[in-house]
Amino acid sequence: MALLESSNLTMRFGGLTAVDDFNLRLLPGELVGLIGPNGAGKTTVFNMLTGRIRPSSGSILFHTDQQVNIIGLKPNRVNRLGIARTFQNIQLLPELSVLENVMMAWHGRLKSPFWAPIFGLPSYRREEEAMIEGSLELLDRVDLLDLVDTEAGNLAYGQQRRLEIVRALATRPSLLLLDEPAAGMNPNETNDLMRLILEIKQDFSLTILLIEHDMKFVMGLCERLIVLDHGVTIAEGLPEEIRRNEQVITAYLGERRRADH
C-alpha cells in the first residue's frame, strides 16, 4: 500500500497554473526525487503536500492508521499525521541555541495539557526529560552534539542544513520532504550530506521526496525521479532513464539558454 497519493493535484495562483494535474504514488521506504527547471512548480507542489497551501484541485491520500485526505488540513495538523519538511531558505530559530531549536519542533509530540508546566506536573517533567534526551540523541546523530549551547545564528552552512534535518526528525515522521537540501553547500558538504540521508532513511524507517537541482546528487541518491517543467509531469523513471530522456534534456538546456541571454 502507498504511503501517500496524490491525484490530479492543480494548484492556480489567478490566471497562472503554477502546478497542472500532478499525480504521485510514494511506497513505504522510497527516496524519490522531484526535480525540474527554475520555475516548474517542485516548490508549490510541496507546499501543497503540507499543507501551506490549499491545492485548486484534486485529493492527498495519507496512509497512518487510517486514511486521511489531507487538503484542507493545516500545516501542524499535516506534521502529526506524521509529514515533515525543510525548506529551501534555512527557517530555523537563530537566536535560540541548538537544542532549544530541536526541543521547538518536538514540543508538538507533547501530550501534557499547554498549562501542564505552570504546575509541574510529573507528566509534563517526564515527558520534558524524555524531550531534552531524544533532542540530544539526534543531535548526536549528526555530529551536532558539541554544539548544543550554541545559537542556531552562529552555526556554519552546512550544520545549519543538518539542524533543519534535524528539526524535522523531532517531529517523528513517516514522510520526509527534503526542498533542495545540499543547496549551497561544497562538494564535501553534498558527500556527507548523501551519507546522512540514506543513514536517516534507514535508521529512520522514512519514505524521503527530495528537490535538488544537483543533478549528481540525484542520479547517485534516489530510487526515481519525477520531471516537472511549467507545473506539468513531463517524465518519470529512473535515473538512467531520466538521464537520456530527450524531453527532459531539452527542458534543462531551455534553462541554461535563457540564462544565457
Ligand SMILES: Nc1ncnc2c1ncn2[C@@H]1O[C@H](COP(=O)(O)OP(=O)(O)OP(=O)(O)O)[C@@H](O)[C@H]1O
Second form
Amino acid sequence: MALLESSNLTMRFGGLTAVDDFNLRLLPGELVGLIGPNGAGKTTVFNMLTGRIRPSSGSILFHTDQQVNIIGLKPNRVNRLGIARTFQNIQLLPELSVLENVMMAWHGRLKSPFWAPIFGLPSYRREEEAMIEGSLELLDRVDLLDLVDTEAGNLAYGQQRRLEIVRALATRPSLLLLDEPAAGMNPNETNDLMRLILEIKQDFSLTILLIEHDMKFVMGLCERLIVLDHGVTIAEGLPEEIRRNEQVITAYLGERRRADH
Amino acid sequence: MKDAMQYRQARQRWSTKNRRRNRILTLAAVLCTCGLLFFANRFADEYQIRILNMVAIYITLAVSYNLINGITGQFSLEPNAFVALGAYSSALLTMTPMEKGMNFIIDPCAPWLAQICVPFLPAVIFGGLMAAFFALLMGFPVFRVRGDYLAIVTLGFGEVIRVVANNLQTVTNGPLGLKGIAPYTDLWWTWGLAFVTLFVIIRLVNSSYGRALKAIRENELAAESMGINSFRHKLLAFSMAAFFEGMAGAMLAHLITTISPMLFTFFLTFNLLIIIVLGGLGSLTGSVIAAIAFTWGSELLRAVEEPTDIFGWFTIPGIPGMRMVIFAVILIAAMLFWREGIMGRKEFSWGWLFGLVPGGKQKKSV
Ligand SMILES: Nc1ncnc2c1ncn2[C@@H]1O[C@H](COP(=O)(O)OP(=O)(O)OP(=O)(O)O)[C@@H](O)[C@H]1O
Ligand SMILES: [Mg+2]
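Show the form predicted together with the ligand, please, because up to now only the form predicted alone has appeared in this conversation.
All chains and molecules follow, beginning with the one already shown.
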C-alpha cells in the first residue's frame, strides 16, 4: 500500500508538455529524490501534487488504501490531507516575525471559530498557547530560537530555507516535498541540512520527496532517484544505478554543453 | 531542548498570560475617554458634539475599512454602499407608521414595511446584518475568481445601491429621501460603537485569524499551501467590515435625521480611503489617528470655502468644493511620497509607550 501514487500525470502549457506521463509510487517512510536538468518539469510535478495547478490528465491518489483523490482539490485542502511543501524561490511572509511565520502554519488546524478569540474563550487561549509552544520547539530544532522576533525578510538565505522547512512541518504533514532545499547554501550549511532532513524524517515519521541539483547531496541522502528530462521520466532507481545510467549522463552532459555555448 | 534559557525567554515574551497590565491600562484609557465624553455631553455646544459624533463614526468606518483593505490586502471601494444599506434599513425600521405616512407622499410606503417599528438597538444591528448579508452575496463570486475584481464590483455595487434607493419609491421614498428620523444617536451610541468595533477587530487581528489574514495579504500562495482557506478568510474579513460599516450607517442616519441617495456617493468612500492611506494601510492605530485628524481637519478647512479677507485689501471669494480638491491633493501626495502613512503597519502598544519614558521597561505586548 503506497502513501502516494500518481499515474500518467501529464501537464501541458499550451504547446509545451512540461510533464509527460509521470508515474510515481511513494511508500511510507521513503526518501526519494527527483532530479533532472533545468526546465525538466520537476517543480511542475510538485505543483500538481499540491493542488497548485490542475494536471491536464492523469490521477493522483493519496493513501492508496483509502483512495483519496487529490486532483481538483485546492492547495489548502491538499495541505490539510497531509502534504506540505517548500518552494524553490522562498515564499515566506517577509514582514511577519519568524515565530508568526511558523504559527501561521498552525492556523489551518485551528478548531476555535473566529469569535472565540474575540470573546477570549479559554478554548482558544489553550490552542494559541499550544501553537506558541509547538512553534518555539520547532524553531529550536533549526537554531532559529534567538531570532523569533526578527522579520522573516531580514533572515540570511540559509535561515530562510530552514524556516520554510519548519513552517511546512508545523502543518503536521505525512508527506514533505522539498524543492531545492540546499540551493544557495555553502558546504557547511548543506551538511547541516542533510542531518536535519534525516532527523525530521525520523522524528515526524515523514515520507520525503525532494528536488535538488547538488548531486553529492542527492546521492548521499536519497534511497531512490527519479530522473526527469523534458518532462519525460528517463530513469528510476538506486543512486549508484542512476550515476552509471547512460541516458542520465547524456541528459546532464547535454545540458552542460548547452550551457557552455 | 537545546537552549532552555532562550526558549524560556521567548516563551515568556510571547505568552498570552502576561497581558494583564495592558488590559488594565486599556480599560483605564477607555474610562478616561468616557469621562471626557461625559464632560463634552454636559458642556460642549451642539457643533462640537456633532464633530465628536462624526469622529467616532469615522473611526468605526476607517477601522473596518482597513480590515479588508489594509490587513487582508483586498482593495475594495465599498463603504458608501454598506453605510447606505445600514442607514436606510435602520431608519425604515425605527420610523413609526405615522412618520412613514408623512414621508411617503408620492407613493405610499409598501404595506409590508409600513407597520414595522422597532427600537433603536435592534434597528442598528439589523442595519449591520443587512450590510454583512450583501457583503457575503458579493464576496462569494468575487473571491472565488482570482484577480482584482473586488474593487470594480464594490464600486459598481455602490452605484447600484444609489440607483435602487433613487427608484424604489415605495421602500426608500426615492430621491426625496427620509426626513424626520428620530435623533437617537448621541455620543454614547457613536463612541460605544467605535469602542466595540475597535475591540472586536483588534482582538481578531491579534489572533490566529489575524495572522491568517495578514498571511493572505503578504503571500497568498504560501498561505494556501500552508493550509489556510483564503476564500473563507477573505469572506470573513469583508463581511465583518461590512457589518460594522452598516451599523455606522445606522448611527449616521439617526444623527443627521435626514437621508437621501445623494448622501452616499463615492465621496464617502474616497474620504475613508484618504484616512486609511494616511494612517497607514494595515495599521488600526493609524486609522484611528487619521480618522480624528481628518474629521477635525475638514472642519478647520471649511475656512477655505468661505470668503477670505486679506488685510482688508481685497477679498478672495469662497470656492465651494475646495476642500475636496485639497483632500485629493493630499491623497495623491501621500500615495506618491508617503506610502507608509503615519503608522506604516505598526500598532500602538503600551510597551512602546513605556519604552519612550527614560528608564521605562521595554516589554513586548500586543
Ligand atoms: N505556469 C506555467 N506556465 C507556462 N509554462 C510553465 C509554467 N510552469 C512551468 N512552465 C514551463 O514548464 C517547464 C518545466 O518547468 P519546471 O519549473 O517544472 O522545471 P524544473 O524542473 O523545476 O526546472 P528548474 O530546475 O530550473 O527549477 C519549463 O519549460 C517552464 O518554462
Ligand atoms: Mg524547479
